[in-house]
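First comes one chain, alone, set out as structure tokens in the form predicted on its own.
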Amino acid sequence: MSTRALMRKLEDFEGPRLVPLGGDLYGASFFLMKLLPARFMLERATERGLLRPGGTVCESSSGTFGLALAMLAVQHGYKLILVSDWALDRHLHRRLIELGAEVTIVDRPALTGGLQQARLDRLQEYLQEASGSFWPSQYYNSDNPLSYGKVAEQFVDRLGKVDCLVGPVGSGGSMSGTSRYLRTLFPDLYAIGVDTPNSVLFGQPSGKLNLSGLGGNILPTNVDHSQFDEVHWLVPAEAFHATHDLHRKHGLFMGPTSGAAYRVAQWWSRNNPGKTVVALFPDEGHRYAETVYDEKWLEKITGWSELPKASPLAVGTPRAPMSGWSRFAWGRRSFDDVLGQAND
């Protein structure tokens, strides 16, 4: 069986289900969204001679990209080395080990860039030790956003015109890539990125991140800021409430990044009737059963006992302190253009 055929044994799991959520709002519900870019990056690497049969793949991940690589490594016979941190769910950790991955946990943040940078520093050590190893580099590899043309095509086939795309931002691949493709057909597409306070992705001062899979303490090149019309920031309790709403009202058992995207998309759809809105829901909620879906755990979360806001607070700068749901009109500008104005 060819390399391409081996990798595509998991291809049926890559695409989302498009679920109607009322009116013209749809959720793009993925089993595991990172399977698509992971498969595409490995496939392109083999075509370029960067990854050979039985080779070693090294990556930094505390979430679903690592799981996607582990699943593909089993299918194709690669050795996989993952560098992660405390945010790695213990059940996911066990699953990665079961799949044959070598997992290293970094517990001390770098002076700048936090745990993400510390993971990347450790990763470089492994890459130097393992001769001929391949680093997919989900934060910087342009094949990441490029892979999402397949998702955009599915939206168009199923829905026709898409007026608004809403999604969480981490590596930047899904939102930047999907919106870029959709705009080749729909130049007026309105793209909304969902982030969390203390994330540097859209200009917040770097701090501790408490929402797995959302935001970051380093700025990936795969975040194409010129794709975004608007950015929203949600604190953990708001994302968790929305995640429960998505489950109770629509039967979608998803992770908290999906809940955050749902809250923002629902608000925008309500304020823009007649517009077709698609929200990206990256992964299912099984690895959050003992956290986001556990009432005792939630009682310890700041703001959980409070009623969530019905709408966001508009802020004049992305550097503003944010204690709750906030939004900023990004206007498809570059990072330097926006933050340069914010500093004036």
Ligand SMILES: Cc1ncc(COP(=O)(O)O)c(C=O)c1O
Contents of the next structure:
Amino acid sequence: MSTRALMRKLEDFEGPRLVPLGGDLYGASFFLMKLLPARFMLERATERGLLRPGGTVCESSSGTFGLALAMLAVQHGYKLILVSDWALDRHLHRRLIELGAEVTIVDRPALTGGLQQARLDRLQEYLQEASGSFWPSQYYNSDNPLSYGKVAEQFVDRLGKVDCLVGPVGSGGSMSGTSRYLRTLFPDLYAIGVDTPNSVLFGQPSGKLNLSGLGGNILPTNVDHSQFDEVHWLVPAEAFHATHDLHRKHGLFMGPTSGAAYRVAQWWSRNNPGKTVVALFPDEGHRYAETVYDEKWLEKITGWSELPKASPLAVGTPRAPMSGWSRFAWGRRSFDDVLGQAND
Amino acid sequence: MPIGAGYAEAIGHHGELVQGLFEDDGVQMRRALVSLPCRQLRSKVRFTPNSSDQLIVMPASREKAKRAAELTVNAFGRPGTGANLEIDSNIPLSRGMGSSTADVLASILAVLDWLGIEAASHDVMQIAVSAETACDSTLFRQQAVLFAHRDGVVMEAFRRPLPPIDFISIDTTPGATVDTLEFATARYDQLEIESFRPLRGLLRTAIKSADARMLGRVATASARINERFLPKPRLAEIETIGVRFDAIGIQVAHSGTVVGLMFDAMDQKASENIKRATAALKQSGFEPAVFRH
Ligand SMILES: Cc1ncc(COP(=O)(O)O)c(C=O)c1O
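Since we've got the form predicted on its own here, give me the form predicted together with the ligand too.
The next block holds the full complex; its first chain is the one shown before.
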């Protein structure tokens, strides 16, 4: 037996609700998925003496991870400094401030790595200033993927065997971690990652990203490429259409990365009847009321007025230019294995 | 002077279906297991009081059983009662098959039988753990339990018994012995600790839906995680033979040398598969023995 510093006051919000979506497809609908890795990382940091009671947590985030940290910081008495950029939604910004977080906005991109790198640079300054402060570092901290054993437990507890897992990839923690845990029981699990064009995560040339939570311009170590059987890329308009479908057809008011996972999972499920499929839906739709759920805002999105594609285009290399939904048979290979071949 | 005698039996097991580190309701981490009970392996104990003030155990080497009987007498009867404690067991010793625990449990139950007392299983477990520092879950027959073997407490009681499993027993190191308590306890890393969560989830589902196949997956996963702490020679070969004959999984004695190739007892083809797998194992130089649920 060991004594551990526990931060479980919000534990009931950590797990997903499992919603049947027709056939053998289930949506794992989270209130805020990032609460689980955030809590796990903080607990582990206290265990290792990296975070002391009342200490300071610094992180770079403009999304759900920052919100999860802010909620935990309030509940468990930590100080939080968040480095963010213009993409931070103004409502979320207000909410973070109300939660007592110190929020810094970076507005000039770094020469390489864009705004994401500029945020990390600023974060380093804070970490040096505030001695004894802890950086969870969700993109590089292996405790992020490690935290998902609990989610895998919930899936097998409810569904027994899971044949296919589909989810959006940002830091890579949720998909890499959950797939790995499920494979201790079901080695044949088929894992599908959902990314977006211009994201470097699975080999697209770096470019401007317009879908927060999906993809990135820096490759995080928490993306374990060897876990993925297949990768899909959706452009924002496609993800948004799917997000509306998920709401209209199933009553689930979720964020756009959930929509992206839903679109891919539904397609795979239709082509593989009898297989139990779970799609990860990482957050709810409220944060997107003025964007993804606003018709006026949507009208300005490239491709919004077009009829969405019913199936993806198979690409021969992840480097291919992509104008819409694409897929690639990744085959659980490493990044270098795949891109070495792509370069030939 | 008390007269008469007490009698009880306890069964051994064929190692575990699962063994690992699990979080309890109070978010405390505890080592726990689910034994694979084996009704053919039994310890039969007769407790016969006499007018002496000595408790004599036969065979004399069964010190822990003697200690358990004494603890039980002290807790429920008159301390200092003299008696003979005769143990007749067919459970192989020091192979991680629960011989010592079965002796201890049967001894406790034999004393209680003589006293005409029915004690709560929790109290029996507490005495067993004090007598032998660890215990297994074979006492629980009507429902499967995840049992904290070092604390003597049930971490999770499942609503049903384990689904029926037939298995082929293979001793991977005949001759060698592992002292259950001397062997260094497994030091699981964080990935392993977190992996026990989905194992526990599937264990729950497998028992709830009486699905032996799912249970086989849980056992196999537990065997693999624990392999680095007490490796079983030629485990991969045994697994390969299992796959050829539709075994549902492998399970191991986490503190012993035996490996079980598991079959779904409800499957019509199980008997035939067991026969053919046994032949294949013999051909590979193993000495298999079949146990039916
Ligand atoms: C809304 C949303 N969806 C999906 C993801 C991707 O999850 P992961 O970081 O585990 O890959 C994130 C990550 O920040 C997110 O905020």
